[in-house]
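Below, in structure tokens: the form predicted alone, a single chain.
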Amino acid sequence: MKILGINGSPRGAKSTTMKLVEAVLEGAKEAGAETKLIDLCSLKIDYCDACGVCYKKGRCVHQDDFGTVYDEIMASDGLVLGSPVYFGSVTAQMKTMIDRMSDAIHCQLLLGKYACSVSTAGSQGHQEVEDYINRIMVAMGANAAGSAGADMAVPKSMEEAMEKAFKLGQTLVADIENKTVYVEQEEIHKMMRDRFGKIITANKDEWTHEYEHWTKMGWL
């Protein structure tokens, strides 16, 4: 079993985020699984520019490291995303990653992974941050398992994320080997493939790479 964990946070060995993702790999590894840590900041990686080439062939037209990253997560059976709260959301790395994997929501090519997410604020505002990575994650066809957080200026708030951070990774690999299904979460898949399917369906002349991999799937 793979748990890979990707760094959001600029700031590096001085991360808090970091800490907590680390947290997590560090209860899944006890749990019995095998752990990386990607430093998303360290790489290059270029905005999407909706080019749509992704749709139509299944690969992206820049040349840079997201496609190191693409290919973890892909070999990954468990996601664990952090990034700190910037001005209510995740930083702008974590985003131009997200905003790469068009191809994986219109594929719902997380299915089956199991992902969670972790956050710290200067004040406020990390369970949004948390929320939406999970909301990400699970439109792309994930099971979000939780979540793990800290407010930096409330006393003990971080000793309390790590500890749950820690119990986190153990339900990661728990729901991985159990493939505990959250009954709402399904039906948020359900709605996804509904409404890809009909949207694949409408441009499947020119998104072939993607009207192939739906009809594979069985889903059109």
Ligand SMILES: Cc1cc2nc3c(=O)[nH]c(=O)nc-3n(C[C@H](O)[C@H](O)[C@H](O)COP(=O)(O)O)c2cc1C
Second form
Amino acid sequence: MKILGINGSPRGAKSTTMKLVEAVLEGAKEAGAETKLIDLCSLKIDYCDACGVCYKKGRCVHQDDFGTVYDEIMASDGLVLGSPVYFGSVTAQMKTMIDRMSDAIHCQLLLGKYACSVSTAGSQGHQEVEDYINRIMVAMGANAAGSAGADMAVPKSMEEAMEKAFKLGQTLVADIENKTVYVEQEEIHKMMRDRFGKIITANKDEWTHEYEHWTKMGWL
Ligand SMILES: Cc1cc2nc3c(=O)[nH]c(=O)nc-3n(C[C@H](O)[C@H](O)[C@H](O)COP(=O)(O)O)c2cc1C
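Switch over from the form predicted alone to the form predicted together with the ligand, please.
Zooming out: every chain and molecule, the one shown earlier first.
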């Protein structure tokens, strides 16, 4: 079982979010998983420029580090995504990575995977960022196992979040082993399937790769 951690803070080893991502990975490792950590901000990832080539061909035109990150995501059973709060949202680097995954939402490429999120804030908003990341993961087909976060202005918040993050890593592994079903997320998966089924069918002459994927999956 492979669990991949991706940290979207530019502060490298000084990042508090990185510490939470690592705590999730430690929990997962203790529960028997193989883990890997990607420091997103050390990589070169271009913006999505909405060319639509991934819809047509199933590959991106950009020759940058995203390809390796995507391969790692697709090879993993579980994901932990971390971002500090920047103006109430994820960092630009994390958003840039998410934007490069349009075909993952269209083709529900994270189906069967489990994900969780972590965040830290200077004073407020970590829960919103955790929820945002998990919502995006579920929209791409994954099951969200939970989140952990800290408000750095509150004493002991980080300490508590570290404990929660470690347990979250263990939960992630247990969910993968047990194929845990989150009933309310199943509803969202069904809704996304209905939504994108209509869009893919309407664009079938243009989005040939995605139409083929949907046909192969027997979803149309
Ligand atoms: C550009 C920028 C925007 C930020 N925006 C917020 C914010 O909206 N709310 C907040 O509570 N903290 C904000 N912060 C503080 C960070 O969220 C906080 O320091 C966080 O713990 C940093 O995480 P890291 O150590 O993983 O980089 C911001 C920091 C920066 C550099």
